[in-house]
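Single chain ahead, by itself, as structure tokens, in the form predicted alone.
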Amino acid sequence: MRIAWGITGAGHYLSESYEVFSELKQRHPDLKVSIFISGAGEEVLKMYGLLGSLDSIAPGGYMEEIFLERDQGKSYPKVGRFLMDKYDHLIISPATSNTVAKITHGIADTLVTNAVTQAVKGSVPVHIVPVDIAGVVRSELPYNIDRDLCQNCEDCPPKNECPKQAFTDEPQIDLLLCDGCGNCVDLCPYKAIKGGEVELRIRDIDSRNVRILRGLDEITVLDEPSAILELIL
């Protein structure tokens, strides 16, 4: 079986995906997987620390690819593989809701909405968990500093340390640059660095258009990343 994974960016579901893309391969090491990376989506990948992750699902060659969206111009080449019967399933994890959007308004934009329009196209069953399908959710937030309790030191373990110099002077971790090592955590001896979670309250058009999206031909909204594994088992 071939599978093309599309991830965007959003943190949400990010590490329950992996976590599913990774079982999917500890059970069937013949299983080939792609990945189509959104310009997002790499971005968030490395917030997390998992973009270096990857290549334990897709490793390289032939239908095993990492694909990132900066490498792949406006025409998105790589995508006319779903029109070419190479694939047996598309899968969008997670959804950011600009994805979904794009998507329920047949907007093509970006390599993983692009693979979406191509994937219906070609008759390749689409599978798409969402972020923001009702209500609330908690997310997992990337590292942060928490400023009620750092204590603005002149000489600051983290920032001294980070492989990345993703520390600026304010201070702050610039999460374009941190990637997602959590070295900084136990350094800091004020305990001011950490994750955590937030509670999101998802907008009434977030939840229309994932309505929208449950009717549209080709493609199947998947609630949580967990419901891939009962659909490729």
Ligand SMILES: Cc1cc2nc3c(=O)[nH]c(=O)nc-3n(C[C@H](O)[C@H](O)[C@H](O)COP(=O)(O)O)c2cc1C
Given for the second form:
Amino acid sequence: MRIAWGITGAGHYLSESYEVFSELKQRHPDLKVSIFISGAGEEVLKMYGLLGSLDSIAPGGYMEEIFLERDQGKSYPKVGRFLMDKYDHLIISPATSNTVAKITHGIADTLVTNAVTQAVKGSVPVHIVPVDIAGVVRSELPYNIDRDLCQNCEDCPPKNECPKQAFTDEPQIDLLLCDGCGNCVDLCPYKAIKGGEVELRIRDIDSRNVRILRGLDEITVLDEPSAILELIL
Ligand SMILES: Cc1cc2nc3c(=O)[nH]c(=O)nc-3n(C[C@H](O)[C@H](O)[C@H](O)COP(=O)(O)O)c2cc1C
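Switch from the form predicted alone to the form predicted together with the ligand and print that structure.
Once more the chain from above appears, this time first in line as the rest of the complex follows.
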């Protein structure tokens, strides 16, 4: 079986999606997975320390590549594969509210939304795990500095030893430089660096878009990443 996995820029359900695909590969090493990552998806994967781990799922070679938005121009030629009978499924997990809104309104202007468009045109089953379904969700944060605990030390070990030089002078963590390695957490004597969680209220418009998505014939909505296991196994 050959699967295309689309990843968008959502922190919510990101590690769960990664775990599900890792389990699929462990249980079926011959499963071929290609990964299509939106521009925001690449940044957010890096912030959560997952970008470098994806090659355990898509190690390279034909039909096991990782495609990044920034390498795919404006016309996304690699999504032509969906018209050529190369994939058995396209699974988008996690799908941001932005990507869901675009799909429900027929917009294809990113690598992942183009993959969905071409998959539908090529009769490839599309399955989407939206993050913003309804109510309130708890979402994992990337590393950040707790200002109540930070003592603004002149000599800041996390800043001095960050391999990505992701700390600014203030200090703040520049998340576009951070790769989520977490080395800084133990280096701060005041335990001021944390991940943590936030509670988010789902917007009405995002719930409505998920309902529209559920009504589309060509697309299946999965309520959480673990449903991918049932689907594929
Ligand atoms: C750390 C971080 C976490 C994010 N988590 C979410 C999320 O859980 N859900 C969401 O809809 N957007 C989230 N976003 C915002 C999206 O990345 C942003 O809307 C982006 O433009 C989506 O583009 P894409 O849909 O093409 O991937 C997050 C952004 C950051 C920096």
